Amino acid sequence: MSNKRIISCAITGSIHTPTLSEYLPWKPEDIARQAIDAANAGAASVHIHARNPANGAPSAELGVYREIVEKIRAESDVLLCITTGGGVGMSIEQRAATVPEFKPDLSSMNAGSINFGIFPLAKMLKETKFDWEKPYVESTQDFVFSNTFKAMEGICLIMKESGTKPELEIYDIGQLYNVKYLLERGVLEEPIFLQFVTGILGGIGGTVYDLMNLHQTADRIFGKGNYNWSVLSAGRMEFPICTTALFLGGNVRVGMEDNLFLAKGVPAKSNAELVEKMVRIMREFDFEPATPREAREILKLKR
């Protein structure tokens, strides 16, 4: 499978608000439909957040997640990666409740605390569809995305008990050492799966230099070839960073959680469009998107 690469698609997230894109899915049926379409376009894994079906705000309601998960599972064998990141202000208990409830193939495990700043988006929200949007993004100027060692160990143990593989979200170099500690504690099992998150204000930058820093540090800590990894970049660097990762042996994540544009000045009308572009880029360089079955083999999933 040396030319196979996993494409993950992050469908809606909790960063962008409905006003920022008319195409951003936030109703459960739309999130599920776009996830299925992204899988049909070539994504082996879909990363799922839930939204309030009345106003598009990030939601921790298990009933909303259930509607999304059941629809996807009924129509696709795509790997489900459900967030434990949640949204601004959610408790650890709220964030982790989806794992034992749905026992997904993968679930995000944020590998450390950061100042997670999306407040610059406020300047794009002069008139909003919903009242919550602007105060929500502005609040992150005074927000720490808290992931303490106690919380990380607890979430990892919940995932282990549920048969779910942690997708370890790495926002900066120091978090690789947090993962090393969790491995030594025995709450993580090899082979680990690292998701490099670049370009978020408060974390590492979204340049090729930053990607190389993460990749080389991970090689040094965990041993070259002893772990699986993927990368995403927020905003306009999504495709340049993902393309670079292909040549380094990495997998890739695209989607409207991370980027709302197909090209400069061209809004993405669906998550499937972003996946289709990534597939075209891959094939230009003789890479092939892994199927869900192949992704399960690459990641050594137990289920």
Ligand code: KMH
The other form holds:
Amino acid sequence: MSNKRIISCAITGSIHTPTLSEYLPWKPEDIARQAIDAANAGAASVHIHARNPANGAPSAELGVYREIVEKIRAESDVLLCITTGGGVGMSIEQRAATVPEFKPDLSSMNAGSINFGIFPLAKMLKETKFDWEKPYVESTQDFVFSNTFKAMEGICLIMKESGTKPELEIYDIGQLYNVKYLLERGVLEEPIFLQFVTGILGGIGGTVYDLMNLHQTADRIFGKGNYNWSVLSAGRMEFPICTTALFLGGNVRVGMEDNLFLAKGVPAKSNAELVEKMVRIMREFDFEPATPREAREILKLKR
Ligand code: KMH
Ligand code: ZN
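Alternative state: the form predicted in complex with (5S)-5-amino-3-OXO-hexanoic acid (KMH), after the form predicted on its own:
Next comes the full complex, and the chain you just saw is listed first.
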């Protein structure tokens, strides 16, 4: 087993709100700057969401995405992974629009519908910087993150036409079977790249047992060594779960989309800090972060 591991860094996402961390980037120039710094710190891939430059609310505006994408591409050869998960309340058409527009190396492809509950964050939002924050997170008590078979097939075909590889976001065991179905339908191509998303309320938990369960089921369905995978864990299990994945042959995702803390009670001051910590852990165990060029080879990207 090679000792190279891809670090993905998810820069801002659409879960956390500006009040939760003063360091969460939400202006396009800050998102781009933190992505470039994360790449320089050892991330081979950056996962991008856009936010409204006026108030940090999740945004589907292609103009905002363009500013972020152009700034990153001008300074870095890091793999670009643009979300098609978007944010609460966006239509599937809005979520998919970045793929043909920017033809990124990777785009997230959420592999099934789930309840997506971020409403427990509301208790941390007594006073907020912006009015939208509390109602946004509270609304997820009644929110289904919709990814129907029709929507998934549509998005996979758009990615195929754009030469973009799907990063398949797997929130629970059953979604691995959705991926198997999409492979059989011919809308996905091997080798697939799975991103195990653990610790989201509505999906699988964020324990080592959950990771093992996902990994073993994927081995059984797709065949050991026939696919690439990575893991993220929301919140304080980010580093324990990512560290475990290294020994199982997996790649890792860190970043402020998933976790705002460097250690207990210590807010991360940037995404690069989270990447630097992951690199330190890796090197303690003789793993090395893959470069963007190595990541392209590992993932068998065509472009
Ligand atoms: N927000 C994470 C739970 C996406 O952007 O499409 C998973 C994610 C999905 O990053
Ligand atoms: Zn995301």
